[in-house]
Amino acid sequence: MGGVETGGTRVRCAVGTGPDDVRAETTVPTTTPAETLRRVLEFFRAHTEITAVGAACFGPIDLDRSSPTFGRITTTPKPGWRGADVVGALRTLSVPVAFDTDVNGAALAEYRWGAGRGVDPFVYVTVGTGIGGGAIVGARPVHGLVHPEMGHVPITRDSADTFAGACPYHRDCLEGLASAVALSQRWGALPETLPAEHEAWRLQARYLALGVAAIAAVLSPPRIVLGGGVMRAAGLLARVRAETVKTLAGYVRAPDLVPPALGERAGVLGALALAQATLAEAGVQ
């Protein structure tokens, strides 16, 4: 299988069948769609044994196969990438192409090989430049009107928080108040430079707990993975666990909150899993 995970700053590509069988991999910088996708295709064309390719892509993306813009990135704030035809480019490899969000891909990888094994429903949330979530229900990624947009659930603003919000669409959504961009803009410093005792982390834990509580109320997953760069802050996961218990207030049991088992490779491994799934649906062993 071939797998590609597109990110805001870099794109990961891999050839293999899973975490224990990655035969080749590379990363390329995310520049323009034409340049980036050209380099991705060059990598895969050097591996003629590939029988399918999966793409786990930053979004929003069009997953409606009946849509004229299926396979394209839609309302992304990433300059130059709105309307980029990811699936169209990958189809030039003349193999089946699977397409989903980066977080759905990461959720599928963790469900199959990592922290989500044996857990259904299962949710993966990434907290980084933006916030996104992928859900596995009935062993499959959830799709619907579009795809889950867990980073854009509205949350209650802390009464002492005067920050306007970093999301240009919603302001007071989880991404607008708790993403790395929101942290940087609110406190005037990169999240990784803020000390563990800084007030930022109390507020961050509170906001993430509100997001987790909303996910728990709707999907009821026994376990949620919290990944992404922001979650590497010392003590943050423990703070979010405690705040989630407080937020749910005993009404339901809090889900188990854990870090990703597959680390930063979850997305590209999920792309391999997507490729495997599309072959299985076609009846190819």
Second form
Number of protein chains: 2
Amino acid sequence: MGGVETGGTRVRCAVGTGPDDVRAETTVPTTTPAETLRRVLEFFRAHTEITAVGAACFGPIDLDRSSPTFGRITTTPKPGWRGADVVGALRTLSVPVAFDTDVNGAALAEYRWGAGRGVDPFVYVTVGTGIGGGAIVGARPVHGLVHPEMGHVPITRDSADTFAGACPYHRDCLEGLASAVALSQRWGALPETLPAEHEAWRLQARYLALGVAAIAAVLSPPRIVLGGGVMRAAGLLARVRAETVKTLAGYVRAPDLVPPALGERAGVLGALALAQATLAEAGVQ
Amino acid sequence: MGGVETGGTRVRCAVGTGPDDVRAETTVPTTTPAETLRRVLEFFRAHTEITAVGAACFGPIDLDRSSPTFGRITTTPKPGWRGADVVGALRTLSVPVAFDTDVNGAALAEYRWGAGRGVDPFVYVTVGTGIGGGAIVGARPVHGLVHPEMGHVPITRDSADTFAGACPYHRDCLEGLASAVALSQRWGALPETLPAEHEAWRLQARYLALGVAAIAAVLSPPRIVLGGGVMRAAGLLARVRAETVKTLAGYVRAPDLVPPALGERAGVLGALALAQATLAEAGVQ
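Any chance you could show the form predicted together with another copy of the chain after that form predicted alone?
Let's see the whole complex now, leading with the same chain.
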């Protein structure tokens, strides 16, 4: 099985069947699509044993198999990557190709091997440069009109928060108010430099709790993994838990909020899981 | 197949296999659980041909099969109904019993026979005395920690809206700001008496659009049915559509917002569909 996670700054590739069986891996910097995908293909061509390949991609991406742009990255602001044909490139390997969002990949990996085992519905949220979420329902990643865009859930702004918001589309969405970019712009400092007692974290916990409350209301997952760079801030997860209980106010039980178990490898492991699922489905048909 | 929808004011019962094959139906007023369930059982006992019965219930209800209170209504404020053992009563019919929320039942019926055919994920939202939503993913109703409680999604209050909110748990949730009860209390008039040009409807469309945006962000359904008494207000659905497009701001495509196709029978038809699904699953196992 081959798996590739295309991230904004680097692309991870792996060959194997799961976290305990990664036979080869590599990381290449994300430059132009042509250069980056060439190096990805080079890696996989050296592993002739792979029988399927999965791609977990930053989005938005086109997941509609009946669409002429299926398998491509769509409206990304990332220079050069708009319209990049990830699936088209991987098809030159002549094995089945699975394709999903990076967060759906990470959600699937955590569901199969990590902090989401046995939990259904299960949601994985990453809080980093952007905020994204993937959902597993009935053991499969959820796709819809496009795919979930949990980072863009509307959030009630704190009355004292005068920051304009970091999302070019929405004034008050989770990503616009609580991503690493929003934190940096609002406080004029990188999130990792803000001390634990800084007002930033109270506000951050409040916004993330509102996002969690929306996810709980719509999907009711027993557990949500909160990952990504921002969640590494000391004490933040505990504060989000406390704020979530306060926000839900006892009407519905709060979902467990836990850190990821697979760390930075969740995305590429998810890509392996996607490849496996594709083969399993092909076998059934 | 037997189906029963327990509503706050009346309970609908039907025998049949779908909207074009309802062989018998009856409605009984919702009084005490003992009295109400006795009349429901009486109706079904007169139909010895039923091979399974489904119940679509107002909530919150306990859907956890491993729980000692499975099949009961839980924290309802409805006098006498807290702890009512709906499934226990139906089991005296000696046929398999399916159990879900009224909105999951309605969602399943609209998905199988109505405005949600072929749409997956699919969401049904009812805007009435309360606000509730049911979701179908992978052809099945979504259950989670409890069940979705879409009426309690946090909503950003309009800065000019000084109404305290009608939800005893949350100051600013969809049900608290946009249910029929909220409308009546805020404007001092029943929603059906408020003229189409009344300020109430601008605000109502705005709040419902925020709820739709949250559902779209988390689950990305291509289509959402908006039903319930409040949605019968002239022009409201069109205003919610326009507000939703404005709220999503082009980042994700707006889901189709459509009226229900099955009308007031959606719940009881959903109960029939739940009963059928239970038999189908029993047959597979």
